[in-house]
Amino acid sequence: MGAICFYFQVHQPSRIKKYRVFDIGRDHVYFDDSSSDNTNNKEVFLKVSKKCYLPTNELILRLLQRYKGFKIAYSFSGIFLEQAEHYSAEVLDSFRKLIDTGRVELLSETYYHSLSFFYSKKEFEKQVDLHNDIINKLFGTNTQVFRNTELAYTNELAQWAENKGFKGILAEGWDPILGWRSPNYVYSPKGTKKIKLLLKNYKLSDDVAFRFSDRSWVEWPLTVQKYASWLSETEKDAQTINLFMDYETFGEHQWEDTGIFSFLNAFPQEVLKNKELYFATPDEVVTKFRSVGEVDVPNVLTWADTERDLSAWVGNDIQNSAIVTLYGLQDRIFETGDKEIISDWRKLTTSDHFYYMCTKWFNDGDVHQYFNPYDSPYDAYINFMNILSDLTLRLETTRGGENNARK
């Protein structure tokens, strides 16, 4: 029997208003609500609830009430927590609803949604340590599987994870990573000894998360029969078919008349019609499941572009020269010991930032212009940089940073 184990990743970054050169040294509210545009985080996190998160709560929560052997995976970022604190208690009661089924689970991750394993191991144990707090608070609840923002990972990534206890980590089942390999085994990561690797199957999860509203595809429309027809086409002694996919899926990046809603809805049943498959979490599946092999990734695998690299956030110049600058301000912030200065840098560590920056096209052109709120890419570098101008300029005022400078 194979396990169908569906995961889901909800995040919603903090926006950064736009910010002229001119409110440099005056200005120093970087995130602002009072805009009427589309970095208005209160207006977006609320369009997205209405569109994505409530519907979609009220539908999953019927459908695990309905089939017990039903059972899902989140993984929320720790900003998106926090949003959902501020601005919707209706949203965070909704996934409580969900949680207290006692059938989903919830993953670990970074707190602001950060690449930080890759600039500052030391920020990015914190941001980890954060998002666990953030977890049991909310919930109540530890976590026993791991996954990087955009699921960034490395077999250095895996050993870390290891070595913090994690059963489990994720990553994308890329195939110039697996050669003649299937996604839909459990692996090993090359230089560790007890944890599992977890691949998403991303021909299945891109089917949904992407083609299905796409009427030029050759499977357009997809129903909910075939695609299930898909699943038990899959290998015969398959482990797991890992679907991994952005939560706003449902209601915002698939609208409501695509049919995605009734898609899911049907989704377990026809599904469950098929008596060699059967739902499972994360950890349950690295619970129950050998590896097969070991899975050598020694440079970065992500689940987004063609490249599935880290081209999508560091991927041009200006790219390198903002996040460069962002984590050189590092220690000089911590210095401060300012808990308003340190919240504001670690907000701009989430990865986001740095997509909008990305000048790819042709193939990844539409995904990225689609979640970018500013005009082009240099318009968002050229805001970005101007709020860390302006928090340099806060770093002299303080005595941490003036310490520094006279180092």
Contents of the next structure:
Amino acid sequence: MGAICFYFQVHQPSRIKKYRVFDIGRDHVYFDDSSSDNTNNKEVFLKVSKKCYLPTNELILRLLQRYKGFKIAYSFSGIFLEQAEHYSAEVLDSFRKLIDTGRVELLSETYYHSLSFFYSKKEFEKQVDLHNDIINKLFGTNTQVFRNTELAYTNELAQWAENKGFKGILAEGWDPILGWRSPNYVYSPKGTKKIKLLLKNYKLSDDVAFRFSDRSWVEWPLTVQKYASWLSETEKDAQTINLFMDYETFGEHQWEDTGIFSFLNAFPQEVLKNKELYFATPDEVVTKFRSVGEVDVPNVLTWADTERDLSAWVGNDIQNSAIVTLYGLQDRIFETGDKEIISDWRKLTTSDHFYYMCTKWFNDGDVHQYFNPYDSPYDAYINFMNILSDLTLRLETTRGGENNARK
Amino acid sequence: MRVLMFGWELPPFNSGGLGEACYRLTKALVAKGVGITFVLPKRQDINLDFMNVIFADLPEVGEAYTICCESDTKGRKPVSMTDAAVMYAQKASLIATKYPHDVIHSHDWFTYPAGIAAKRVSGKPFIAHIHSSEYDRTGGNGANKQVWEFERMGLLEADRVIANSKYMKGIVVREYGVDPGKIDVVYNAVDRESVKPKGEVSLGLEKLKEIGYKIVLFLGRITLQKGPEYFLLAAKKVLEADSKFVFVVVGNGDMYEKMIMDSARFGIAKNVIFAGFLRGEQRNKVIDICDVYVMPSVSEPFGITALEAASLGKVVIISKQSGVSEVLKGALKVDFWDTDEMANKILASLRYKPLAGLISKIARSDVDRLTWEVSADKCINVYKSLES
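Can I get the form predicted in complex with its partner chain as well, since the one above is the form predicted alone?
Entire complex below, previous chain first.
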């Protein structure tokens, strides 16, 4: 038994508004929906802030003050931070207070929460740099550990991260990859020398993130005592139990009335009753432990669905058509040198746009539909393609920074 | 299991989907060993090898659903639709004594009095199957009170009610006050082979396609319920964006002339073709040749044509106010009144090719799941639940 390593993903996409064929060439505002639809980013942000960010941050702050051994890590998407700056200084300040305790680590990722690593390395690197800039600007801190969008990971990504000087990288602790091995140790990615790999203990993570309020689950209701006893039951010499989840688990995915806040409130105390457990951040874990072995991930591994691949984002023809068309515009986008065009294009690289086009949920889980602000995956695709058509038109009328199409 | 079934029409003498649904359903039921005596109101040249079709020998009666408002009651027909339904019931008592049966199954309001009358004679359980309600046909406004009353009486007297969608079930519960516990949902199905065009029928639309026109189809009764005016409004918007479209309207109905006038008024008459009522091969051909099939119904209990078009791999745009939208995932859905969105989807589905491909792929698996065998099994379960 060893470290409890928490990492929370904090992200909100910039959803695109209802955009029809007739809007092409006439309306170049894609993201600032002021209607009452679920694509009104400000409204969504404020709603989630009220349900999750503000109350959870307040609780986490209390826990950090009360338990000096309590530590956590966050990964913010740049697009989240950008919205926080615009919509709620209160949210941003509440995160600052947590970071100021010195026991909150921040992770590195792409600014736009994109899958650019798999479509354009050049753009990917740029987005990691942009993310680094905003973290620096807002929190005055640096990152040591990298996590890619949706935890999408390959050997190649780990090799890139090592070259960039990262000390650690995160991935899903998926059984088919690990075989008999446990996710509760530090590993080395294949083809690297120094960088270390932390693997999500998806069973224990998902017990909280997905199953906490599931009344059909045999373990429901999940008490903190029961959960702490599971943590204590891990291998005697385990190095780290990596609990990775969306921050919106608290209050947004699991509503307050499920008891999720009481669970979190009691968590540190219950865990620390076991003298062999302690809290550590990803950087501390990769610094402290040596790798116990190599992990080989030649194909993309993610944290989503039973497939743990990219099929939730690029699994059907419309998703592929959308993402290929988007990245196909890249060179022409940058040739314009037009800041707004580049920023609009980048916001479209956010993985959520492709997730909304997923048709897998037609047959199985409805997880996808819950997060979908559009009526259907087809609607999401039509919207997205209409916007790409408009963006293409803007390219045609914009040469070298001169923009005639702007309203 | 012997079923005494009261219908109003069977192909080829049908005016719409009711006759087709009865034909396919009975065929599948018979294949599963159910014996059916199918009653039609008037004598017609129908001879089916799989079931016994008998006739109540009423005088000339109207086509199914030919009244949908108060003023229609005394129509052009020798007898009004409601009078015909009463006469049908008188004959039904006699038929019920002559043809032994275990259960009575009636299709829509004009056969409910017949079903009730048969039940009075034989004492066997009565099932009211509802494919379309006065509420749908009139959009809830200006409903014919007598028709409404026949419907209500049939649904309330029935031992079980079969609705062709959850949408229909909702209407039956909400508008007619029927106990939801006695309603079963049995979806219609589609037989792909029966829709696929076989012969070399030419409609003259092929030439338009050759010179680059896209064809958008409306197929259904041209009545308020089916929302033809929303189709024209969407057509106008599409044509403003792209003139290489032809909108084909197939069907007849009380709004036929108004639609022709409107298309002229909107200045789109040269891009709108009124093809009248088509059946058989011509009907299949027009579905097959279109690029997009639109069903803008204001209230559509099921909407089998959407399923037929989907089975031919067409992009289908259906109103959310329809039963078929519950089972057809491979379809684009719109609110019937949102003609901007309808036009947006017509244009987008043709502009972004992968969308049409994915939709028809998903529709294919939807259609594969919806067979008349499945519908027949569900009906048999209803029959069995009434046996004891």
